[in-house]
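Read the single chain below, which is given as structure tokens and is the form predicted on its own.
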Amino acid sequence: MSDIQPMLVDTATKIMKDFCTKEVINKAEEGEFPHDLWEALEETGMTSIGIPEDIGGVGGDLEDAMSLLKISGKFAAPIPLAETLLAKLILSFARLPLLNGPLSLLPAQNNDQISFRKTDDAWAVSGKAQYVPWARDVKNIVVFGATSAGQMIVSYVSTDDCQITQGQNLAGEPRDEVMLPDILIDNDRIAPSHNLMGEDIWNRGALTRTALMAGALENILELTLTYAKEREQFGRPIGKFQAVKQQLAVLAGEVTASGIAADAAVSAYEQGGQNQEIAMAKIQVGEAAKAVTNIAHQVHGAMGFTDEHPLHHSTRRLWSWQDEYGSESEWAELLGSEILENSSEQVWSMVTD
């Protein structure tokens, strides 16, 4: 944990409590971007966490950024914070200027194809991307793609130059289709990605989703415990019944395991680890999302399905985020392939170290 992390967590929690209310989330799902929430985070430097100060960030490391996203997930914040942090990190790797305001990022899926082409006095970028978070709500999108020679390039484009078809996920968050119709870009907005590769971006994207999901799981645990203490049947709180206690124990276990797995994946990746820890974390939070939401809705009964109760804000986000940057099935297939390639001694150390 860095020196700034306790202060970061405390400040971010206060901002989320003040600006990320149930009404704000509901309006965001109807298409109203929460500008006050975003400006509060930007004024306190939260949107540049994890970026070195000498290139325009506010310092901190990957663990700090992921702790912030865990809080964002816990409050179901309807803003592109994960995308902005990731986009700014890519700009910093390429030594391009950091951009103000919320950002999105291309490609958003493994099969999105983005290509750069050199013209006489500029560059042109073209391609199509699906399921792009908040494309309609940002002014700029950071673009990562390849030239015909295989060189990886980073740049950014104005959304005014893109063709955007609006879509959304189950949680009502914007997930748009973006077309880049051979957009011309000045040379000073183009830079090689240096050591950053597409796999790195995918892995970091998966880390953002494990952090968001770990936060959402924490919120569901708190909501469910509170309801189990307040709701009474036959003259006593339902949390006093043995069957409910057993379910709450399973729920708490899944939430705790998910938080530990998410933190361990961030720590291992920051220390130069491979994507095995990310795979394990994404599998854990994905499986926990199913178990936890099932139990939480059973405990809440019909109340958990109403618009008035905030439980659905977290459950719908979990069901949406679990497939982004690879579902648990895709990560399990990758992890299984790596296990089969190793000797039995290496498998043991992979599981226990």
Contents of the next structure:
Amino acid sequence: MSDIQPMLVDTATKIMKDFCTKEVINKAEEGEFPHDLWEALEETGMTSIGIPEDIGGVGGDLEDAMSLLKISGKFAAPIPLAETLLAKLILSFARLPLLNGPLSLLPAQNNDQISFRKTDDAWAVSGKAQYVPWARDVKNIVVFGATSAGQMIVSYVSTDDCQITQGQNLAGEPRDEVMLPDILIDNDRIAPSHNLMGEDIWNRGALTRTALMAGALENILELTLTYAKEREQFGRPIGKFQAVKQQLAVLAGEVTASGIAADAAVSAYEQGGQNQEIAMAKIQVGEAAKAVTNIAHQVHGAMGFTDEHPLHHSTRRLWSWQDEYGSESEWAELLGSEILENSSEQVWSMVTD
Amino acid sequence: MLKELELPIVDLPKETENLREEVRSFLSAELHNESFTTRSDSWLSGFSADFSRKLGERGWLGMTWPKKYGGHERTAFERFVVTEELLAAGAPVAAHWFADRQTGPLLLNYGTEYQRQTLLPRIVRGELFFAIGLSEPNSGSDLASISTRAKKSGNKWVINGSKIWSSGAHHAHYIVVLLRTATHGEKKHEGLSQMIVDLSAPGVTVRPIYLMTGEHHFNEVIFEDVEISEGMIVGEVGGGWKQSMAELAYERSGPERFLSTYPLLKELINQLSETSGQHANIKIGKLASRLWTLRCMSLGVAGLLEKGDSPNIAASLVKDLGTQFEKDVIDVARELIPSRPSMNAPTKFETLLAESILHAPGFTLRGGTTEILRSIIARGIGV
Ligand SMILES: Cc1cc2nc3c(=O)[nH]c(=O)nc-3n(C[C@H](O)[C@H](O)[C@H](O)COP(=O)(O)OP(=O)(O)OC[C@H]3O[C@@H](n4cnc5c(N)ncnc54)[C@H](O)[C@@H]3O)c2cc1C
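The form predicted together with the partner chain is what I need now, so please give it after the form predicted on its own.
What follows is the whole complex; the chain from before opens it.
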């Protein structure tokens, strides 16, 4: 844990409690961007955690950024915080100016096709991306793509130049289709991407979802425990029934496992690991999401099935995030094939190294 | 996060890498000499006094204990590394298992100086084995209901009663017995004590109970007017319950709670190949993820124990999730490779599978059943 982390966690939690209420989340689903929440985070530097101070960030490392996302996930914050942190990181690596306000980034799916083309005195970017987080609400989108010669390029475009078709995920978070109709870009906004390759962005994207999911899982555990203690049937709290207790224990187990898996993946990645820990963590939270959402909804009875109760803010996010940046099955397939291409020793050294 | 469920990330210190290499090369040499064959669930079924002695010679027993009792004053993490490597290789560690894992720490916490000096050095050398006497014919999950009792007679105690399911008591030298030294008042957890009983003492009968595989693992241990000197009481008279509970975090969170079928997983991967296809990849990837997660949790608990905390809830979670994983490995193995498991099958995969299937019912019973663990967890998180 870095020295700023406890303070960061406190500040972020306080802001979320004040500005990320049930009403704010509901309004966001109806299309109202939570500007107050965003401003409060921006003012306290939360939106540029993990970016070095000398280039306009507030310092901190990947662990700090991920602990912030855990909180964001826990409160179901309806903002592109993960995208903004990731986009700023890319900008900083590419030595492009850090942009203000919320950001999104492309590609959002690993089959999105984005291509850069040199024109006479500038560049042009074209392509189409789907399921782009908050495209409609941001001013700029960081774009990452290849030239026909295979060179990787980083830049950013104004959303004024894009064609955006609105869409949403299961949690009502904006996931828009974005067309880049051969947008002209000045040379000074173009950078060759050397430090951060496409795969790396994908990995970091998966890490953000792992952290968000670990946070959402934590919230579900808290909600469910509270409900099990309050709701009475047959003259006693339902949490006193052994069948319910057993389910709560399973829920707690999956949440604990996911929390430590998410933390361990960040720590391994920061120490120069490859994508294996990320794969293992994304699989763990994905598998946990299934068990935990089942149990949480079962314990909440019909109440948890209503719009009124906040449980669905977290469960619908899990059902969305579990498929973003690779579902547990996609990661498992990749990991499994890596294992099977090597020897059986591979698993053991993967687990113990 | 609930405090009971918070686990630290433990990065093993660099020094442990050399130790791990040492253990691995020792194990591959032993396998090469055919001093043992890899088995599933080897900490239960792999009894070899010779092998335990070899581990003792290498300084891999009583690793964390003080030097004055023969220990090696190494860290809990170094012990973790040795333990997980032995289990992953399916090495025969059953002989010394309880003494090294449980009895030693128990004596270091509560034992008398005399007990420590006479018993610990021999455990460290791999010469002295212990059995655990908790369960009784009428007391399983409801452990506090035990009825084996000791009555004071002069400066001796006289024990009557019986213990059951005592693993390895037919090989062990001593058994640590939880028994009643006073009638309980309001609370049945009161009036319990722990005593060390010599299994060759007059009045002790060790009767085999065979597993469904035919293996002799369990025993019933019967005590008829067995005389024990006061010096063999561990800790306080009447403090037995608290002392036994303190052992649980160690007992429930170690790598043996998720590695019992690791040898089968390893052989499964050997049998599969990169052409096995998407389904196999997904299944193996998921198992690997769970294995890694469990190890992170187990190490996290070890980290807390090292700091002097007693993370009982987290330890129970490791055991619950870990033993489910041990069973999942079997299901995936059967799903991916059609086979005819048998204890004397011609292939290693089929023998390991047979061992795993036939031992699996015990995984979720021993050391506290799944249901009991989940009740403990639920209570721990406030319901
Ligand atoms: C391989 C193996 C090795 C063992 N080694 C030892 C040893 O060395 N020393 C030793 O002392 N013991 C040993 N045991 C015994 C072990 O500790 C007991 O099996 C265990 O505590 C359960 O007791 P039981 O078998 O009597 O089952 P019971 O307690 O009779 O339970 C039967 C079933 O009822 C359920 N149940 C019981 N009470 C409750 C409740 N309150 N709520 C919900 N469900 C409940 C249980 O979960 C279980 O499913 C060993 C067991 C095994 C399988």
